[in-house]
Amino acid sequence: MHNCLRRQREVAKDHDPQDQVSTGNAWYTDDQFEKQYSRPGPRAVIENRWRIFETEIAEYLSHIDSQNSPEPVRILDAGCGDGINLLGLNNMIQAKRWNMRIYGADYNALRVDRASKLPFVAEVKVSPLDSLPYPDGHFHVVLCNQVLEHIRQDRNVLMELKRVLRPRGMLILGVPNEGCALAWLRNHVLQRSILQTTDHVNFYRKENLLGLLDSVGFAVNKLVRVGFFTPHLTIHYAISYFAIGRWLMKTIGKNFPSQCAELIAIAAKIKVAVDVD
């Protein structure tokens, strides 16, 4: 299987995003919200996303005792596309009454426009993620959802968001779990023209994001395992598309944790010490 993760990340180019949007090459120029929010099953994944995304940043607010700090919480979303997760980080603020801000990057301008002109985002810039303009230490809390199998350099962008977390700072790292027989069984025997269009560098399965992640100097403190992952295409949406058909992934991704749909790694920040002579 190793030998054929390699060839998936030889197949795989990398593209300028700003000569994409130029070509008009869909995947770079479609609204994600029209294509993605607006429908049924991949919202469904999206709100799901979303509710363990809430969990978890809740979880970390009680730790810092956010609430009685006249300083709000920094939170950015690297990778923001057209600014869904964003939609989705605001909602839970409002709920739960969160002082916090939102911030966004991404390399893909058409996107940033379009994610700047969200109301409740403090600021989103267009930068690539190895090379974010913001000081060390900058945020609270770091959002980077399917994203990185994109990258290439993807240690240099994990280095870079650790950078520019504080040191108790948390990661959410959202990716596909592509690493796994169902996924080279799609890719590979049921259709293998994916290994022809896919922009995927990155095919993680859970041993070689943690090892990743371990190598930056992130503490995982909590791998979450959801859906699961359905060979075809074709056959993901049509079952996605119903309650019952999403009830029934869910099921058997409980029962089979190794193939499941994607991966959320919740990640702390390691404080390096410093010896003082």
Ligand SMILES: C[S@@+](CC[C@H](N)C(=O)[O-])C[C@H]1O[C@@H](n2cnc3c(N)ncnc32)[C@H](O)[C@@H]1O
Second form
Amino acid sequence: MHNCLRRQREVAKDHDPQDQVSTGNAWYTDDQFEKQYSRPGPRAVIENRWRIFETEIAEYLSHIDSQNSPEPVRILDAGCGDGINLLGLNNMIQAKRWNMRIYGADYNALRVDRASKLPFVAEVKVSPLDSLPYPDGHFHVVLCNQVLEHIRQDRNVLMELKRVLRPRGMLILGVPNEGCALAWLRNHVLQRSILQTTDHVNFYRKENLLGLLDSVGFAVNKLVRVGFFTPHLTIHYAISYFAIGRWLMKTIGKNFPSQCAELIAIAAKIKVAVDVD
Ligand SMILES: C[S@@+](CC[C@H](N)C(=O)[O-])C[C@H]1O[C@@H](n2cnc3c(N)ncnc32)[C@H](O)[C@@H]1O
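Switch from the form predicted on its own to the form predicted in complex with the named molecule and give that structure.
Shown next: the complete complex, the earlier chain at its head.
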């Protein structure tokens, strides 16, 4: 990677997204549909997540009488980026005929602009996730995928997601399992360039993720462990491209759950008041 770009990415960790967009920092400007969704390996990873989201949303809807309610079920994609998961949610809603309305929020105005041009109806707003422009209890479901690892004040964001969830609402929180031993091997031995360039500031594994959610007052009902943490990104995407590769990673992952690639927590809000430091 070009040194200048690497330096830009290194200093990006705590900076204003709009400044990063104007300096052309690729973490903030890359077209996520082009870089991820249009490439077979990453697309397979994304579509696998969609299947998990769909299962969990269907399960949630089966517990509330959504089809007979005059109000659509509201789902927020918190940190929606260019809107890849808004597309996935829209596909599900169309296929399943769910009575649902999609919302997105992200602090990067460039990404929100792209997401708002997607060819279906979604309300997308520019907003930091620790102060969302929605009233208490507005959403039935909040999806926050591959976002929290970028945010130093992760507790504050979770508090805010909890605030905008209704009392019996569901949080779907997906993060990379980057606190596992194979991630350490990747980041410190096999692919050290990742640590030099990443804008991740939190490295979660099951224990610290569950502890964090508990400290904020979320009750985790289920923890989905996705695949297996291949300790090199290129190999990870290459294997993900093939159905047999995904099956292999899933099978190995089942035997080594602590070394899965991603963690997806399905949580409900339980406690009423929590201190934030
Ligand atoms: C890796 S992308 C993930 C996008 C999408 N959720 C997905 O799964 O493809 C992380 C997104 O989180 C957004 N983000 C990071 N920190 C944020 C913050 N404090 N407030 C709002 N959005 C934030 C970034 O702008 C970016 O679009």
